[in-house]
Amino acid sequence: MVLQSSLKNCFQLSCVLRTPRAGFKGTSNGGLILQSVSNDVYQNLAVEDWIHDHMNLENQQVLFLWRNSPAVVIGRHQNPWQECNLKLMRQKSIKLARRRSGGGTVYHDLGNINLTFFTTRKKYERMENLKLVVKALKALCPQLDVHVTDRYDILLDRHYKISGTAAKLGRTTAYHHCTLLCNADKFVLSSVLKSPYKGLKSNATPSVPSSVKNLFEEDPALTCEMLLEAIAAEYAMRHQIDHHITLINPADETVLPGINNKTQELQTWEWVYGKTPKFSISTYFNMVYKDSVLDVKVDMDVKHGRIEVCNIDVPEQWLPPALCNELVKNLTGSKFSPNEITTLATTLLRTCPQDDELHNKWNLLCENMRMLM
């Protein structure tokens, strides 16, 4: 059963918070089931942070249910250029988010359910959480062949991954979150989770590719709402609490003080890209200009998402070395971003001699450099 009453009233009755200024009173044993009314990936990740940072989980546990509009979510220690097709994501307006937990990259859309289990660190047990999900699935559809692996994935038909898992272990609290593929767009999923970038070397945590399948392919009568209800019911039974799903608005500062600051931080370039572990690129690209084909070699070191070292090897008879050196000089220290190089290219072009052929060559080089990002 989904309750439409405000989360504030619910928390006043049933939550213990570490921060008194949040204004909630009362205690409750057992657990709490929350569901986000938002489909924004940054808002929902911010709710995870808020619960982890502010709620006292000694006497109760929390299950948070959420779904997102199209987004790619990378792990805390991952490299987005290594994990996904950023150019395609920009074209399709698919958001990129970096979560606080480790693990691999996942694609979210409204055909995917996300579950977050909050406990104290001492009570953290991801295997039990996944077994709960499997039990709920089998209660709803006894014919489903689903099981949990030693890698904490849930497999369908012993082969297809329908759920990946990740976790954050704090000093006293912890959370484990997992996905559940219901009716996700598998074509988009496979397209955006395929990096086109060549010559990239990184020590960032790599994702492990898997064959995937949607639950709805096994049983078209299923809906996301049915699955959410089944999981909530199983969770309520496990913790001997009322089967109530309380709706939560992740933008409501009166309920979640400071939540919008957390949401904004998760959207910043410094968090999404700047937290990328140091990496390097060593690659070639071909440029076709009039009747000739030129090979251009590019070497770059990138740290905190900014170009630390840059080398562009262009035949000097094709482009004046001074102009190429100026590009290298300005790229060094700048963000490893297509928008950044567009701005630089436009600015530097104004300093070039008024020569149409030179301008065409310059634009061609900068466009190819953009494609590396």
The other form holds:
Amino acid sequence: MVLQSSLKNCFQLSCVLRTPRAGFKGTSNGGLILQSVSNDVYQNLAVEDWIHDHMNLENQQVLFLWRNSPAVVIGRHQNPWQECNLKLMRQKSIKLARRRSGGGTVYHDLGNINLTFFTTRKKYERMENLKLVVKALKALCPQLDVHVTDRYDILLDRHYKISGTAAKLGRTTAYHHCTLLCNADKFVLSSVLKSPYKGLKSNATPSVPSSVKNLFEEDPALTCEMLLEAIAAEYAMRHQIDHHITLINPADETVLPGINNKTQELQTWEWVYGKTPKFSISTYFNMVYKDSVLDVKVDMDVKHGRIEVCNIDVPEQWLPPALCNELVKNLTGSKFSPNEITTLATTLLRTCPQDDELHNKWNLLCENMRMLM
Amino acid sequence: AFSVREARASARTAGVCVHHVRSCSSIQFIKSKYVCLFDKSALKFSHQQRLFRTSAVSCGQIVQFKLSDIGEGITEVTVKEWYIKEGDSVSQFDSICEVQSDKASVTITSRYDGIIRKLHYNLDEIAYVGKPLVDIEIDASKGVAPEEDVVETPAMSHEEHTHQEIKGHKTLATPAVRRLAMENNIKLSEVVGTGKDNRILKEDILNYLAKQTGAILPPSPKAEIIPPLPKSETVPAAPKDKARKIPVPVSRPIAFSGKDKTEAITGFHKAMVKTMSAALKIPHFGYCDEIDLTQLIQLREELKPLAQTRGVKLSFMPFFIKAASLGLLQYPILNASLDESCQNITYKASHNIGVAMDTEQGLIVPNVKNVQVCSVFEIASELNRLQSLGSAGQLGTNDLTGGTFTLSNIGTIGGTYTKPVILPPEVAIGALGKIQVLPRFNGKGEVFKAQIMNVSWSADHRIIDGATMARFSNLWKSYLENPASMLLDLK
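So the form predicted alone is up there; where is the form predicted in complex with the partner chain?
The complete assembly is shown below, putting the previous chain first.
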């Protein structure tokens, strides 16, 4: 049974986190299996941060099991505009998170499980971890054709990706985490992981798209709980520890002091969008106004998620250049965000000449600019 | 500021350890050197030795900090982010940069205290393991700078910065600081660290000691040489005399590391600055009054469940907004706009009533369109839509433009009377305070419990006079104090 009584476990956990395991000496490792009670991607990423920063992993390794409600998670050095359909995500209330590890973009929902292997830097070894997962899968379902590639992906039937990997190395500790598709919504996955934004140029780490498949499709009896259970059992065997999963509440400050600050930080605009490596946009769009079609060319440089340089080319006779310059001037330095441009542009309108036609044109231009973000 | 560093001896030199005291100009501190013997068992020597020069080197020795082994046989990485720039000072353990290799993101931290003199790579360049990453200038006038082996294995890095796990936290302290604590029988867990990441610094130990005995004590007699303390900080009693004398107040320097922070005003806030500056040009005049909402509160209580069955949350605002629109029908000049040259007034046909909303971004004012043809329920429904879009940061251009008159319900946060600022190109605005239960007299001279809300109007005095504002306010007030009267004038 995966679920234990959570109260008892939280107390046990606080004891475990406080005192190092004196009993485990020498080369054999102690181990700890933790499972999050939360489905909030920011809270769970914060737990990873916390364990990475605060736990002493000299004598024990930790396996952290977690699942999230719908979210897109980009790698540390990626560009969300390049990786996913932000507009669609906003409509569907799918969260965007940036993790601290490298690698590519993934879609999480409750049909996907996440595994994080914490070790000291010395013992950082991704292949071993993934082989453990494959072993657990085969024990659960012997007919599964799963194997680990040299890119640290796990493939099903030699072709479909069911797991992606990323890692974070700090001064003394490291973690390797990976996803595992059990029963995720493939339709939503493919639609949100397709970027509609054109004309982007950046050095951000690009994702490598792959065909995916759910394990559920191979064996309809499989559930996320079963997978978690199997992997935990394999891990317990490997590290010669009790097969005991400790539940952890990512909102509990007493067990994880400072965790709420970490959770908050992961949700700030400065982290999620502001950490995007410098990029440029060079694109155009057509606007239909009354009986004519206008071409507008836009060039922007975006650094730290803010518009550093902006150039909008609108036919002179359509909108007074002075107004256009006013927009450009105000966009410079502003966040590259649709909400920012909307509130900025509508506020500027208050101090523009009061002319309905002018207002309509202005709003049309701003609506189109907004689509770029 | 330089922090304490410990230089390790080679096995030949009989376990001599050289400590250097942190000296910082803001904290008048001792600048001294002391040497002590230590047990070899206290330190774990690795078989990889590190050499050091004992001869004094002229100040500012540049050390090349090489990129250490990442593991898994990786030889090259891409530099993704620099956390420091040339000229910055760094302490041991500070993050220097973030590098990426094959889906792994690695934080590289400094091994030394000093000043960054050179970055060997630009962003997105490939960096090589074992080759110099940055040049750090260490103040060698303090002593020696060990030359490191080319490839540092994690075993060595563990040795160098030992941690003490206390209550599940790692207490960061350099070996020299730990030694000082140990010598003075101080538990690191009881000391408040003021360094980066709550690191315990030497000053923290000494401050802790000062608190205990009211004086700065030298280390215990285990040390071979007792450091000479500057006269101003010396306690009159001899160091070995543990008798409690009258504590001499030690001038503890107030260590406040806060700094002013300047940020540019950008985007939406910049636009607001422009709007408010334009608003300043409008001659505002204010008019305030109090409204007895007792009857309205009762009415709303009755209607709330009905609205709920239709999926709409009913607050007071829809009533305030509808009453305002009914008032504007009688006093259309309040729903007008003055052109830039102040030559023409445009009476707006639609009552697009703006509702000030406090969002994460700041003050946003979406408006409900054509209130003059909307029912109270329709207004409530529209408000719900605008509120949820507002909190999600997804309001559209249409929702945010075209407003003709504004109401601000600042009372939900607090306050009674305020002086609201008109939002151009409008000419009037009303701010509603909080609802308070207050005693009032009725017609018979009896005291009764009344639910009072204050309203503060501001209007453009160039085209609106006091009488107009007062009459509008009275009409609005009468609709709200006696909601049934609204029925007579509803279209």
